[in-house]
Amino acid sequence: MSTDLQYYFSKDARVMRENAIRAMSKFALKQGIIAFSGGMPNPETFPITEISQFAQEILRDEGANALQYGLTVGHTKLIEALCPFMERRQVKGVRPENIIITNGSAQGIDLMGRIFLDPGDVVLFELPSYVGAIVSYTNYRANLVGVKHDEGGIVLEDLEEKILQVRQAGQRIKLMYSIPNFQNPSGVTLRWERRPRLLEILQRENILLVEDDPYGEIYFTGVDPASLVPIKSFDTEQNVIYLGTFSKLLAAGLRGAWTIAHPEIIHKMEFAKQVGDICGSSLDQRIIYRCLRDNLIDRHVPVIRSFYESRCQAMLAALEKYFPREVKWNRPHGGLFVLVTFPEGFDTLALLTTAMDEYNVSFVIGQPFFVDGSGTNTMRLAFSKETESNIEEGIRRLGEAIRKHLPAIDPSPQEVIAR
């Protein structure tokens, strides 16, 4: 076509940026390579016999019916079956109104940014952050502004220096957006004594929390589980809209995800919901609800725990033999990731093309995950695709790419940073 399609674009779509994950994701595919790209769950952990059985007596039971148009908001069982769910994580007085089932978690981050984002507004993120949401974002055309983070989450003098200085610049924030439990890609947990006082600065600056806790039931051994309740359990207010998941505690196919907000909200929601897709799939919802109904998600949930947490003491292992002292991590209690932070100067960009091309091993570089442009000194590594004999051999291959690009390097055991 010889004509500068440009011209026809809309302004929205000539800011979209591609999600730097999925991007990585098709070369987790390609034959041979180890790969810690994408951030995908385990096909091992799904309960393909529990969720044949289901679907086959879904479909004897309820015929035509489950294959079916629903209604936009969800299929009204699992709406209802999901609050007492959040009722066990200490999010009281939740009911149907505050509920819309969404197709993954991604489509209510997306959901947000259609209903809240106009040219300009600003949205707080954490640095680092998730991809997705910062591609949401920026694809609304909305300014991101980064708040500093610890090895405790969000660091609140920064917040508050970051509110006032967008403040007297004359902008208008709108959103927080935040993963307080085993981040990606940092893999840090927001503390407990924290999440109070964060919502209470939210609060006051009439900013909202939209939070997003797909690995919060992913933890591993030692962790309290009371360490890890929802910011939206603090929420008297409505303030905090909450994005839970069962990619991670299910099947990702499924695309089964909720949130939770003001009825108002909710109401916008499914407007936008509507011209979107005009509703999830009938059976998958079914499906999901009979998964709650027979108590498979808490039976299930403790192997995907053990499952994942051999795989990060795989890594960490295998960091500690392979890995140059100059090089740190965290050393996450949950979740799928791993954040390697390199010296100053270090370009992982550089590190990716030599271990995918010469090691035949894939990682996602970090600079994408800061929204103020930082980090092409990080990469992340997720635990989650691959063996434990597969972990090993992978991180023993990038240890040998990384001496390629820092060959100076004294190549004994590293310290290592707690997080």
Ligand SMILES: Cc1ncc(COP(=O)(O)O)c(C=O)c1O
Second form
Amino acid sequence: MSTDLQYYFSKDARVMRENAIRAMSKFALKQGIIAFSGGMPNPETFPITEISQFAQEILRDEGANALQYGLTVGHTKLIEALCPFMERRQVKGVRPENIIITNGSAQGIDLMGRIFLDPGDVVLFELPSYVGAIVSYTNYRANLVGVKHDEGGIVLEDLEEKILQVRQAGQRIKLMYSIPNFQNPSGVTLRWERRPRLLEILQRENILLVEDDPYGEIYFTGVDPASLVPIKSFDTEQNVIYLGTFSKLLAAGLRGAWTIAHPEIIHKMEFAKQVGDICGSSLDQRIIYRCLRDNLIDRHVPVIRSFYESRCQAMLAALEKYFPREVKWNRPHGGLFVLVTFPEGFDTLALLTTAMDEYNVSFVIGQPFFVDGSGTNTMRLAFSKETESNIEEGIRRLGEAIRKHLPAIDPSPQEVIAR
Ligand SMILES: Cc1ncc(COP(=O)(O)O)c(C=O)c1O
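Now that you have shown the form predicted on its own, what about the form predicted together with this ligand?
Entire complex below, previous chain first.
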């Protein structure tokens, strides 16, 4: 074997990057740390008793079938149950041939890259966006172009401008990837009025939309669920590829997710998945089916919503109390994240070292979420892992760490407490 392993690696493998956020999420495992880094759902929200009972019943009743390979597209009963499930979310007329079950929506995102992207193809991304999708499409050597985001989500005027610029440069735009509800990392939701307009633009321009919706059900008090209706519900021309997941509704380790798309797209995904993993877990898919059939998700999701809502409120109250007023953040109405923005020129990477080493608190830096290289003055805080009292204590410590890094704009501690 040559000592230089680069000799063996393919061109694709040579440019492959690690997901920086997953790397940083490992900080959450450090002993005694207060972790705002990991974006994982809190395991306390997993309905373990019911899942364990379903697993036992399935193994008793279906035995070997539940432990055998299954169809690549997924367990038939689960696929069929997803049609009425989506109908209740206003996505009407979905048929089994429009659905494939994937190992997490992460696999769905990656399969999109696999079947659609040639090197140099353009994918449009919100600024910021989910780093898993950014890394996946970078690995397919796509050209990622950022579209501005404000408190109402994608700025449609900027989208039109970016499309024009890319076309003028002679490049081909295949996909737009978007997370319309309680986005990771910003917590921002795409305003209802912008949803049909976004689709109109993309349809007119022949760009497929990958609508990734892991957080749409995790909304807080006062939110009208009708305002979170999937863009897919406006899609008369099958322009939208919708990704849903059970990771935040049941348990992330079941790796159960689904994609809804044109049957031809589903077929291509099936072929690509077949060579990758043959099929998803037969047992897990049956468990998820039982959760749907017995309405466990409908009964359980209100518990999850209030679990995260109280943590979100604890974080927003602590930010108000302990962070200097030059620092800004959004107030999410669902999901797991808050994005914090510091004055221009501030680098959250330097802050992270201080926060970790001296204050035993972690977060993730914002820059990897921005495909245009901006966002060095941002950080993502996940309120999912810690208890409310830990959240208060962690934000207090982070406030102190920030003061160390921001002496020029630091209000006195009394001022901070007075606000
Ligand atoms: C926006 C987004 N999409 C996809 C995923 C992956 O989820 P899954 O567990 O379904 O693979 C995550 C996970 O954090 C996410 O935040």
